[in-house]
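The form predicted alone is given below as one chain in structure tokens.
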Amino acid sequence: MDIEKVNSMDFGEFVDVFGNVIERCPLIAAAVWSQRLFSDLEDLKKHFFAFIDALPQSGQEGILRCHPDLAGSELRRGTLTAESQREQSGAGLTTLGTDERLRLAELNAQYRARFGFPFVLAARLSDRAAVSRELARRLLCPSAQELRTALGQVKKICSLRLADLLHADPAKL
């Protein structure tokens, strides 16, 4: 898809299309979409990204909120959204052993009873090692750094999905 036709797209189909490149928070795709037209994909990353920077502290935190716990409960019960799945997938943290995800399991609840929200990480741009490591040593965070990183991460996911979206090269964003 090019932006002459993401420019072309009605509010309902831009939602549908764009509404979970911030993992479900189609209002955020919705807000987007009445700053149209767009340049090109890097002035639509912007615009996402502006609507994130603009919320409140309390708005940053509720992303993060929608975000699922890297091989959590809603891995197993095959709830996650078809990007997440696929992220987590190309992570290897569908196929865990027992004992990984347990860890993985105690670092998650870790991180959210001490910063409120959980763990978020451009899975797809890590493997399972790497994600256990990042967690245990983002737990060691000041919480105002850790919002900062969090939300970083959520801008990478946008950037990575956007690029699907648009067949664009993720390595050029």
Given for the second form:
2 protein chains.
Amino acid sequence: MDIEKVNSMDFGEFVDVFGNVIERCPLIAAAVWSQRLFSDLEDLKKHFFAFIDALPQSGQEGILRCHPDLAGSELRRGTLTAESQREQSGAGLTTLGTDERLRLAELNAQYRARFGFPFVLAARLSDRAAVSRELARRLLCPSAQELRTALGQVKKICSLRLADLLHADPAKL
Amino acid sequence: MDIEKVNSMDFGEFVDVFGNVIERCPLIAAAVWSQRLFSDLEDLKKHFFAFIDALPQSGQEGILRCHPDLAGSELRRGTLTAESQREQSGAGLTTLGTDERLRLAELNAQYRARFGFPFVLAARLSDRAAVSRELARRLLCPSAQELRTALGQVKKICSLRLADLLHADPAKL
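The form predicted together with another copy of the chain is what I need now, so please give it after the form predicted alone.
Let us now look at the entire complex, which starts with that chain.
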């Protein structure tokens, strides 16, 4: 799909296609449509990021809270979004042993209790060992710093999903 | 459900319960959770409204774009949210004759083309004759005024859905 195709979309098509580049936040794609026409992938991405950055802190935390736990209950129940299922699967999180899964569940619970949002990581750029290590590390970070880190991960996920949709080379993102 | 129950919810439960009081915008409920504790239904509602009011215009238009058409393709395909299905059904929109449905589809298309968002109306406070009449009337309104009117309807829908969840008397809203 090229940028001319993107620019030709009405808002219904646009939200259908880009509604989940920020996990479970179709509102953001629906808002970004107001900024068309887009010059290229970079420009499109810029508008998604600008919308996130302009939200009050509660809204930024809200974005994070729309994300599932990694290797969590939604994965077991099969209620993940298609994108999240693919990403968690690619990182090996769908085939954890019981011990590893319980250890991750415990860390996820500690993280949620500490920060008031779930641990978010661009799983496609990671693997099962790194997820657990990174979660243990970030659990100790100051809250304000952790919010920034987590939103940075939301943007990485967004970049990768946009690149998939526009068939761009993820190495260049 | 009383307000103590609401205040005891972690963000996962809160988003599960209140995630669709603004149609397909769980981000907003997830953001409002940051504002707890809530003193009562009125207070909870106030935080939802304040979040909407603080969004840039693109975000407010984004909320509207997450709504389905009334008596539109999603109703026919069966992909409406449970809340929307109930509300459209209550207004008699699920049993329109072909002529009436086509007339409404034509007006909806004109409205979307004119304003860049779908026609939003608290269907529960309306009926099939009024929907069509109101759509024809609002189609002629100036854009800035229509954005305000549509957001007012989003808030009415939100009030009614919150009242359902807290079993409050809708007549008092």
